[in-house]
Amino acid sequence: MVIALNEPLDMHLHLRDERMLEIVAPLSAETFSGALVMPNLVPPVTTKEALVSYRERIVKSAEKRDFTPYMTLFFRSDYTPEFLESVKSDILAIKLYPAGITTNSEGGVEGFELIELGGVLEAMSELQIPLCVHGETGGFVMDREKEFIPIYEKLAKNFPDLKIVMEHITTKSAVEALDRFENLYATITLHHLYITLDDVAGGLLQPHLFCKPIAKRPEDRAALLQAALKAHPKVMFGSDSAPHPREAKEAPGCAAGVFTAPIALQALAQLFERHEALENLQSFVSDNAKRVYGVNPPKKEVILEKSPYLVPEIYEGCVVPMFAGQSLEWRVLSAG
């Protein structure tokens, strides 16, 4: 059996810099047209000079593969819209984190009074510049997301010009939010759609299927794969593929990111094929970023065939996949 994609888009992927972005940009550039890529570095993306900067070192990483990195900048409240307007072309989303919520968010807003991003959020819908949040409070870990949808809702009814993603949701809570209003979207994860916490912590502790938001229960699960598999029209495919150095993934203080990168397409199709749904891949995977982003991507047909591929145990000696070692049952055949 083969099947076809077109242009697959990840919108929400991790590039790191420097060496680990050296290793994991022709990984993606591989397989997809282009990605939505985080701007949590350190220090993060916060200027037109830095943002220019950073896409100028992803293209080169890329190898010239045809392949957009979609940047995107760190949210701020004190933006003006003088400068969202001079950064428009160069961006396709702005990303707000809750301080301190995940890797690399220090920076990020300490508290969500819409008095206080308003100016911001004002101008983002004015200027038509979407909003990506990673949703999630300081509460208890296994409920952070669920407590964030009412911030989602309310920033949904008072800005409701403006275009907000619910970044990796994990919960039935927020596919259930969807549909109660016209301006929320969202991404889903590939590790989302295949693990629990009991996958993560049930027996032996497994660091690199630690993530943040962390994965939740059977009943959230099933949620995200009903709207994945039915390639509902607001959800987009986002990996969060986050790399880190092995060391700091299987050590004290564990480092939270699923690296999901090179066998995504792979381990989508096997899913989608378990669940007779192969038919709404192209749409999850590409169609429905295209039109909730207004995006053109570079042309690529990515040809997969249900072959067994082994997933690499370490990439470049530093960064371990998702199914290390084991046998999925799609491989790449082609992609150009």
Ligand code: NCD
Contents of the next structure:
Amino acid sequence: MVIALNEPLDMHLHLRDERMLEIVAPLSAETFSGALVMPNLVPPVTTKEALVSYRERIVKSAEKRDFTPYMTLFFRSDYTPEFLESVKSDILAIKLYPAGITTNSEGGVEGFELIELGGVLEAMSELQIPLCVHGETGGFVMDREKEFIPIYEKLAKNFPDLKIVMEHITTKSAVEALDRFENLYATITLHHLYITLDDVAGGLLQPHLFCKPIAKRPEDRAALLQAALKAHPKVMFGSDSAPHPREAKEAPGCAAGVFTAPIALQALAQLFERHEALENLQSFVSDNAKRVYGVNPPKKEVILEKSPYLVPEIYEGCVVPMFAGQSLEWRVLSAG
Ligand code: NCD
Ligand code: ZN
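If the structure you just shared is the form predicted alone, then what does the corresponding form predicted in complex with this ligand look like?
Everything in the complex follows now, all chains and molecules, and the chain you saw is the first one.
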């Protein structure tokens, strides 16, 4: 059995910089037409110069493959409307992190008072720049996303013309919130469709499955699966593929992030086939994102075949993928 996917898009991707960028950019560029690139470098991407030079480094690292990096700016509450206007053509969205909630987010926002954020959000709304949000409070780790839903609702209500993307949703509460506001959208990762907290910490601790937001309960995964498998029109695939060097994962104080980019399409095909929903995969991995973000990525057809694929243990001796050393049921036959 074979399927063809056209212009796969990964609407939440960490590409990092320097050696890691050189390792991971070609892997994404091989099978994806484009990706929304997260700005949580050290220091975060907050200026036009940083955006432009980071995009150039990504394009160079992708080594001539047809791949569009859609750039994001790290949200700051002190951006002026003039500054936003000057970077509008360089970005597809702005990413908002609560301060300290995840990897390299220390410079994020401290509170969600509209009085503080309103000026920037108003300007984004007028300029039609979508807002992507890492929606977690500083509460108990399993409740952080659920506790953040009222903040999403406040933002959605106060800025009805602003597209707000709830990034990497992990809960039934977030899936339900999607349908309450027209301007709320979401991305779902590969790993949150596969795993629950049990897979991370139910037996021996699995550092390569540790990420933020942490994987939740079976009923949460079921709600995410339902939304993805039916290709809910407001839901897009965003891998949140977040590579860290092996020694940063297999360590006390394990870094958060699951590296999935090179195996994402194979594992999605496996999942959608198992649930008899292969016909919806195209919408989930591309069409919904094209429509929501209004993008027109470079043409790319990826042919996947149902035949065993042994996932590498490690890439370039540096970064360990999800399903390392395991066999998936689908492989990439060709991409181009
Ligand atoms: C991401 C990273 O490592 O940059 N980590 C993660 O666990 N997902 C940051 C993020 O998206 O939260
Ligand atoms: Zn992320």
